[in-house]
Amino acid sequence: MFRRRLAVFLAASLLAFTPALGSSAAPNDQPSTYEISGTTQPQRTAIARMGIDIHAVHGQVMTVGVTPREANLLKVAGYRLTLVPPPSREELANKYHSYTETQQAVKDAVTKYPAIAQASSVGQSYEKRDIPILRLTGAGTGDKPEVLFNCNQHAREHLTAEMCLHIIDRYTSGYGSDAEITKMVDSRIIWIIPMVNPDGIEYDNAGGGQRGWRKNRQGPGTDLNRNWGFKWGCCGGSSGSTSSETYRGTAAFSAPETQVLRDFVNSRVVGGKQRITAHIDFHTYSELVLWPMGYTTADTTPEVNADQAKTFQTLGRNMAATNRYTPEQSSDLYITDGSIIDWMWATHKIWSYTFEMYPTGAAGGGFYPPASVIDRETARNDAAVAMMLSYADCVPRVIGKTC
């Protein structure tokens, strides 16, 4: 035990003096998926700072994608790795939506439900693809709170786009027949962005296979969820190495995709008031509900007071009770900086959450679960989405506070 702790300590101590591991991996040094059991938050943060591609964290089990060289370095550091065989991909073909099919699904919703649905582009990606956004609202009048759902910041997380398309389908087809859906659409403005990272998605799908591609397609690729402006690159929660899966970019908002989404959110400040009150950023995988802050393990910070922390925790736990995800502060996994939810809250005081969807680990298919689970796993979040919408007029009501 002493030798293990010493090895872990030495490995972590050397991180400040060594480049990200991925920067020196040979081009043909292909990664495999492993699970590491019994990890603590400081160990997970140390592993993340080594440039390791973290796929998921569920409890104390960490799933990573590592090259043989990286696997050996982790073993030398004292970690016990268990190889996870690759899942069958037979059911994937023609079931997950491509970028073109997603665009068409958004257009179809407007064609079928023109009274409540409007589509536009939030802007263009690095490779000049339009990033579609759908606006849903109904017959209600007055000062409507706005809620934003976005998906697929990370290219390989295809189930998330299905989640956003499911929300579109549920809140259009149910309008006028389902009383609660009708009430929410009439009293809210719902914004849905199914694919924040279309270039990465198209690259991941190229050739009919799944490449495990996470980043955008700007140069070596930028991790969009480390490129947001609040605490960008502050705290060892992202990488400056271009080959790292968590490469934060050359500057905050250096990625066109984060720029246009930032500009859209900023545009919702009307009359000095941010109209978007609540937000969910969907990812895979781990089955988690996460809230800010990610850059520090502290529950209260200069940005989050005690009542706000309690509000985040209470709503997060209540939503997790509906979908059986694990609720926790983002930094309970490991430290991250430059994330969307930290920026949303710190900049605009938008109650912002990350949902890490199915599965809990690589055994369920990892980033590429069988298409047979799409309907089940998207519907699994129906109650949580409805809860977020119901509190959008005054999120602190969840702890008995007024707005």
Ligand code: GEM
Contents of the next structure:
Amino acid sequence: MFRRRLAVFLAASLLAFTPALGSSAAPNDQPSTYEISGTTQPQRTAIARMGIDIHAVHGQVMTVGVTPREANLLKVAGYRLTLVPPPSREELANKYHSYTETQQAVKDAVTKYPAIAQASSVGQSYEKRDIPILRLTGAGTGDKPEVLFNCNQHAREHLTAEMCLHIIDRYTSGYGSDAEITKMVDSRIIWIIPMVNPDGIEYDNAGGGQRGWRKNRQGPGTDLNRNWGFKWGCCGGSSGSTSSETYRGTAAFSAPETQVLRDFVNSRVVGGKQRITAHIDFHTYSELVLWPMGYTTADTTPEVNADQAKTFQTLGRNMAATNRYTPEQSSDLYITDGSIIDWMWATHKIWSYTFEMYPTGAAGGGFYPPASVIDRETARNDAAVAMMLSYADCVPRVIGKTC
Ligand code: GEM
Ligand code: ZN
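Cool, the form predicted alone is there; where's the form predicted together with the ligand?
Everything in the complex follows now, all chains and molecules, and the chain you saw is the first one.
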């Protein structure tokens, strides 16, 4: 610890007396993408606490976006950094959905499939954009278990909106022709929110799609996945500094986007019972299936007993076997507090997972993979999504328990 502090101090002093790095303006404060190999969980948590912008973690390889100054701090602290060259012009061309196109896609689903699809707004973002939500359900009455899929809490993770739109497309167009899809749509209520953070997405796209914006657009920006109200800011898994990429906001649910999503989930408590039983929060990138809790590395906690931990692990591993992602508890990556999945589970006992989609590293395009991978990488999760839906009536069935 002391050596690390000394090293950081030396690095800081070095920077202060190096005019080329210390005082010259752009382009020296522009972040570049680097890989750091051979990292452990405590090191990753320490790097997250330094305020470094973590893009991905795959195995022991961590991908980060850092300024030259931060790169030097990391190097002096003993980490080995490898520069990842920026993507080519060709890779930048994209046909990802904008916010307006996403809204239109949701409306189109209702126009085309009025018998099973209904659209509404969860509420408004900080800049007063409606956050669209689609409700899908077919024939069949009685209490149906409900499943929620949400995408794009983080603005730059554009492939995730495509994932939610793909789920919409598949579960509408397959209804009545595909037996498994028909059965799921008839026996469940499926809620899909393709863009939780429309302001951030619009801002990122206004930068040509390469701005790397993560947070919402409330002042300096709040990291929505650190703003949820279970053990908010408890454990060094978020930042109190407004400039940080993991700024947790001024209070739990200080962001309008988390507020309206929280209110929606709370509204699904009907007759004293939470109707949503299962949930996937899509992110990019790293190719991971993650389960709660994120605030501690303990497998069992006051919120998660041994059977529940086994259920999370078993379903997580089974889903990961279908998409070839790596399954692990979210805190195995690094500690986070105020994340959506910790809140979903702790507050509502919703079986909640984070999926980190394609790619594993910056080489596959990082946050901006070529549009040619969209179909393949969204379809890659078809079996996992189907599995989540199929267990929604009783998730512990996956370990042989009854409900
Ligand atoms: C992650 S997703 C949360 C994973 N949880 C833990 N404990 N690591 C995030 O929000 O930082 C990565 C991402 O942003 O996609
Ligand atoms: Zn994310």
